[in-house]
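The chain below stands alone and is given as structure tokens, in the form predicted alone.
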Amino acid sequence: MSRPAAWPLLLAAIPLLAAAAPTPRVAFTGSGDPEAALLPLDAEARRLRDRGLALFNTDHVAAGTEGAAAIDGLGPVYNAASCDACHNSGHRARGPIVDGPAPLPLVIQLGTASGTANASPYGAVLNAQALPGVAVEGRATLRFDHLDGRYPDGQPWRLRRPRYPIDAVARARLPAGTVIRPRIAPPVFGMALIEAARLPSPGRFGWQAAVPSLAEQTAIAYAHEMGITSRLRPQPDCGTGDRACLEAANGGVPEVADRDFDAVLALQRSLPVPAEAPLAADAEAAGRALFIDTGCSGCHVVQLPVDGIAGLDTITAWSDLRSHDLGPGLADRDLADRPQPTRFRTAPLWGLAAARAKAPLLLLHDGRAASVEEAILWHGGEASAARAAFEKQTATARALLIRWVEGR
């Protein structure tokens, strides 16, 4: 668990975007300044925001646990013990690097062919950790096939694809139509913002767009990750027929107060982005317009409109916050490895400055993309015509395109 030391770097305030500029951007300044936040706070605010950070980095425990009453409700099955664990100061997790055991951060969700959670003896979530004297749900381990291909120009490629074999399932088979969803813990930062995005639709939150509130994402990690209820989610995410899920021990009804839920809500509404890490001026504005010319700035949207934040107008996240489908090769798989219709929300680019200096820097839903560069190729669907551009330019303009990529 990192130490709350960590996070006054990320609390720097966001100046109001100037009338002149001619792409309006949240910019992060990096004062390390503990007083500043995204928006001003006023003394109440900050005491519920410092409130959040403080339960954000702490490990929640069993309930009846001495002394632990803001705190206990873990389990009796999860997958990490504080929200810190996978979501480390804020930022995105750090994903699968090699063959083996899933990473804890990288959720192996259970759903069906309609994209529905799958009512199954495990729930919405194959949970890999389990309190003493209770059996773990299962596990995922990881293998990695590679794929390898040439640009038009000869220059090879590699890419890797994850399979997910489900190993020690606990109490029963899954069923035979289950889909497995992998999905890696996304950045927190900039939640405000996204709340704020004015959208056609009201689902923004999560990998696929389906979640319109972050008091809802926020209440489904805590169910689906940790065990643990709130008053959005009142029942844990116990399997059919597991009673002894069912009838475990609760830590309070619900088991995170109403006021320490909303404090770890004010504290991700508080995260401003960490700032981009712009090229020289020339090569800033030619991988610019290489990411217009080739079409990424289709889905990855320039400016997204905001409502109801004072002073300001637009944000830049680099993403349109909208679903859509990529192709086969990034689809979710059933048990027989067979790919199922799967769409996937813009993940904002924003961000990817600080994700680097955090290496390794892995991408895409599942982290299965070990560079800009081959998340970029894992596009289809949707997306080909934006890949196919890609690949069809020059060797430098595509090492311009990426390094540009790599500084939002």
Ligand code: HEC
The other form holds:
Amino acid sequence: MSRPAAWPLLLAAIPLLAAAAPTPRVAFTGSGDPEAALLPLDAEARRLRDRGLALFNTDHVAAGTEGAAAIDGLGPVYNAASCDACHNSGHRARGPIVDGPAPLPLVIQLGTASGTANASPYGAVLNAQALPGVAVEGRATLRFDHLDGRYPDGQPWRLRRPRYPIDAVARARLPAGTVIRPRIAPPVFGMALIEAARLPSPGRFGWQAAVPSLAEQTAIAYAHEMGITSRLRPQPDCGTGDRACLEAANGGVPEVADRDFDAVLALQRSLPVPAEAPLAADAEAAGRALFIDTGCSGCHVVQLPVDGIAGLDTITAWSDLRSHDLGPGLADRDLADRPQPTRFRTAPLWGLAAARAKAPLLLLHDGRAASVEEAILWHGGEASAARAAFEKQTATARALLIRWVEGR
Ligand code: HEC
Ligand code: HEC
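Return one more block: the form predicted together with heme C, after the form predicted alone shown previously.
Everything in the complex follows now, all chains and molecules, and the chain you saw is the first one.
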């Protein structure tokens, strides 16, 4: 594909592109209206959603707390007491992501090079909080250094490169092959659309598109992040040999009643995708053309087909919801700091405009990128060509592409 040097040239190509890719129909409903729902809800569905909202937002408590049957069962080890503590009203996690103790919504998952889960003495997630009398599993610290480079036109750039030393672990050292998998809480709006996407394989949720369904992802969240059992996860994330955890009192079997579990699913399915903030018409068209021409839309696809939602054939999540290898720079690392090949789901770009309006951006799977420009410069591996095409643009064209992405 030819790459015009500056965007005024691209403007000339717009009519052609516009004809090839008509503006897609998107279920954007705008944010800020607490009554807004992604899809129409009848009265009964609305009641269930409202219960889900209350459960999502409420701090859960230890098993046996009087009068708290619906929200007990927390821990004994956990990362946060409510979904909302990490998921921030359905929007992406709050920061800051800076040197120091890893913040609560930045979860340290533990894996192995072969991808086996639960091989660690601490289970799939290092839990940084515990009920009184129980030891926390461990904590991670964040340490940044810098990576400097230049665009072909000589303009310098700088990236922050994170490391995640594990400070303290409670009982047993982490086995040598352990892979540290830092993951920040992503937004949870638009979940009904991600569920409905027609994809070649079932995996679609999480930063790696490893999880096939919203119910499965929700059960994992309850078990791994809150130590709460549900119909799909009858055990919390205790890890091998942690008897105190395995034998701790429970708040019912399972701890989340089925109807409450369904309510939390209904809430997530109802959360609307925030509206885009388009640029002025000419810049919007030119920015979109640049996005397509530099190859971003090879993964951040313009349209994704959906099944089973009346009146909706495609969505624009700006993602193919498939996983790609973006190279060693973004890959997870083992304890010896060796990168392990890691595939990440193309991050949906919807909601970026709303996220920027609320708080400084925390992009990529661990929130390391504080701007769209930094996020792009971390792209390698399968995205190397797109990244190079971006770097080769003029400063004006790069700035336009960045502003356009910020408007999604
Ligand atoms: C301690 C922080 C934390 C808590 C508490 C938490 N989550 Fe998450 N959530 C995360 C992280 C981190 C991820 C990314 C996990 C991954 O990619 O493996 C995630 C991912 C998700 C996703 C996938 C979104 C997507 O785009 O694929 C959903 C859905 C979700 N969480 C729902 C919930 C629900 C429901 C609760 C409460 C029952 C909850 N989470 C509690 C941190 C948290
Ligand atoms: C080969 C597929 C691929 C191509 C091509 C690609 N991306 Fe991405 N992009 C990804 C993946 C995968 C991630 C998630 C990486 C991670 O989680 O660390 C991502 C993440 C991002 C993010 C961060 C979003 C967030 O919410 O954290 C931005 C912004 C972004 N890409 C913009 C672009 C732009 C602009 C281009 C074109 C210059 C581009 N990407 C090209 C696959 C791709």
